[in-house]
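What follows is one chain in structure tokens, specifically the form predicted alone.
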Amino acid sequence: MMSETVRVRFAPSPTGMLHLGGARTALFNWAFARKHGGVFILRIEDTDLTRSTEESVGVILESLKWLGLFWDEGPEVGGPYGPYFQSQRLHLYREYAEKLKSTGFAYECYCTPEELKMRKEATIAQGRSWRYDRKCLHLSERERRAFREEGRKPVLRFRVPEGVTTFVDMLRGEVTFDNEELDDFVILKSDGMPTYNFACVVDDALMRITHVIRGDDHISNTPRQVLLYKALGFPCPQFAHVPMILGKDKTRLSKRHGSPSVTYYRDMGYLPEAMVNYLARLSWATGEEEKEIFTREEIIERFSLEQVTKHAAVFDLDKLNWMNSVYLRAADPLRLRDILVDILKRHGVIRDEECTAEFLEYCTKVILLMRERIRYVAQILEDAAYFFTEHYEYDPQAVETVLCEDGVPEVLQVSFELLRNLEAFDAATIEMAIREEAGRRGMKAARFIHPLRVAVSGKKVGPGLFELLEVLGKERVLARVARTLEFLKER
């Protein structure tokens, strides 16, 4: 157990959905806090006022709640180190910026973007690499006043000292940057808004963050932040930079690899415990290579940053689908039914007033019949929409290879009469009646089974036919067989 209370944070920018990479970072922070009896903090980094939206904040909170990654401090729950929105902490950034300015660690820069661009291009044209040339480092008060009278608003730059900056990464060990690679970076923009590195340091320090666990795309920010901690007299947290999640083509995860947003998977009927299990296994090697399925409790119990690999993780939709199918088979059918009903409503298949007790019972039967065949709940609507509409189309190949065979209209007519006369309409009774009828006619049962499947579903493949007929019910089945006979007559 660590001697001090572990305090970690997840700090997303509300400029869109919560993506899988961010969700995995949140999960690692959450698991680390729970493992060590610590505190998991949610902070919203919304200083980009033009791109940040309340809608995105809502989506991020919803996504974390759906995953079960509940925070101990932050929006909606409060805490001793709030506010937890950066846009409400601007007075703090200005206070600490003034401190850096008064101690000589920061200075005003009046260079315009156009001037900087010209000087950068001239430097590169001479074959040299560009870093800010400190033109404004030693401005006199008279020069500053002249710039202000021109209407120029300064940015505040941090003065990077000479030498090197070293920090210890919990995954990589000691990491050293030459300070020459870090030019005097901006900490306050001309509109008074803080930059990421500055606001992040002030917030992490004031919120008593002990461990910063984030994506390794931030590793180049860390030396700048270490310099800011030292200049402000704050203790440095420990850093752990976890690897990125890539697509199978080894490029950064994006929409072309399957949607990267958490809400997409929620809305498609993936289960949150499956998603948490899958995300946890991206770059986390437990040493139990044969074990793939981990409960939330097992993730907390086993999680260790020392077991997080340094190489990038590859997002594999097939693996996620397999894992989700394992959880679907073990889930409460009523829970899956409710997910299915939500999907049907979102897709406009049903309205609230149509969700009668009878319809809910029907949906439960559909789930029980289909859950061994699906990888996510919305797949029922994709592969078996015939459960919820009478206007399904016949698969053209099924028409040609099944319905257009000789004798099919006669077989369907016999099936219609046979099914109509059944008193009980359960799978066992239906199967016995059809097999007996086929036997009496010296035919294989398949001669009845295949046309009936296409007639009631439009497809050549699906769940067991007799169970399918039972779920659809006698009235619906007879209407569909009659419709198919009419279809064949018109052809």
Contents of the next structure:
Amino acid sequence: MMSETVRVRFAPSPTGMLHLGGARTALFNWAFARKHGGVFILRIEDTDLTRSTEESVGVILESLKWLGLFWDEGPEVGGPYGPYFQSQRLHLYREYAEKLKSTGFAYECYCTPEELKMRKEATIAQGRSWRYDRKCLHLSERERRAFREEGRKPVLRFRVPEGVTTFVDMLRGEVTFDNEELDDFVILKSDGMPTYNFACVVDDALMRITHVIRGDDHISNTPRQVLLYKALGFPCPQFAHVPMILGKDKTRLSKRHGSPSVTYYRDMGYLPEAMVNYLARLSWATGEEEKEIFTREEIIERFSLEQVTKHAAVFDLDKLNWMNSVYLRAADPLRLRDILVDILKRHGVIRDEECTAEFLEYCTKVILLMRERIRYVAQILEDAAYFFTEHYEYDPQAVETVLCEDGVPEVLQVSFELLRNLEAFDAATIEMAIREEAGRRGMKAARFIHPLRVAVSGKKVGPGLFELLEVLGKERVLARVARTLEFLKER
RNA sequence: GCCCCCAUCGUCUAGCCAGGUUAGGACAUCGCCCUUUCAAGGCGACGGCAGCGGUUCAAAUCCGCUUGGGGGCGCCA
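Hand over the structure of the form predicted together with the RNA; the form predicted alone is what we had up.
Entire complex below, previous chain first.
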């Protein structure tokens, strides 16, 4: 049945960032293509001149590459069915529009937006539902000329036939629309640009797309497109409408829900393989119990549109965080180090010239210490800025419950001397010294450990103290303990 | 308002198509263990078939209605 080479496409319009919903649609297309040894095509739908930007094209390409969703045909790589920017295919849309006009499937309409708006409002005021009233369906050549001489520029409308239109959705089965619902929609705007439904059909047909996999917000566009395929004499591809991703409040994911863009997550230090894994598992499951972690290869191997759910999914940051932390723990420390350094630079914590080999080494140690307790790399800056500044605050809670305990100044003073006299400053040596000292005084080691942690980090929680001291280094540790002693004296 | 789609724990989902399970897993939450804190890990708890009617010996599963949610109704895509 699937002897024909599978050809699928992701067709974003470059009007902003790549959102998680779009990324997921791209992912499903990509996985489907890879699974079936097919071709994954990227097409840029930039027919809306006012909203499309080149910058946005760049961000989308960058986001897809970051996710590892490389396309086989499209921008930068070309291909036999290009160009892959709709703005460069205008002649094709005009050609096929002309064809529809000459075969009677399309007609010029000179109604202005203002006129349409007035008639629409009047109709609705009467309690009837509006669809284009076909005022221009039977215009004579004289009438058309008169309109043109008035300076009007026509749009081209598709003449929707009587009856119903049915298509098969791969997830839902047959879906039927009454053509009454589909008024004579515009296929060419007055500026000569094609509308979405028209350009989409011409391109999908010309690019030999076999499966149209897109968000289910397009279901209601599909009957119009099916009508166009028929009128144009093109074979219909198969359609699969995948569910949308919603925010916590169950409305379409948007800026209101924080940042739904792929680049935001990249910049926060999420790993692309975690993002792909999470996105894949939204609306899709393999039925394997207890298995949540899937490599790209495992996703491809298992991917099937039949297992995609039909209902919208709520984006759950908690689960993404968990999944990312799983990948973080398994990732190459040097790679995480680079992500950390990037974040530090972007936040102005360090400058390029401060990025010495020694500093990189230090960052690697920080990552090794922190990666088991963070969910995304930028969290280090949020929860453990003390690694990179001497101006950390003491958590008031920590001051109250730890530093103000009896005997803390003495403990810190003793620790200071003890640490200062250590030859080696590795975790094992430090630990032995502290435990011995505590033992000598008949105290639990915890009575040293907790005040010291607050002293050097300002916090009650954090990595194991001895490792922390080692990474911070003797000089920094002594200065911080001394500073804490001063701080306590002043209180 | 009209049209289309959808409906299992708080969330993501398995099970449904080919009716018979203590309705399973994951995240989150809570508890215990481990432990210098946190995290991780181990063990456990909490928690669901939207409702109502059918069909049937038997319904999460099939059918209908209701309710709820989402989407669309542009010279946006």
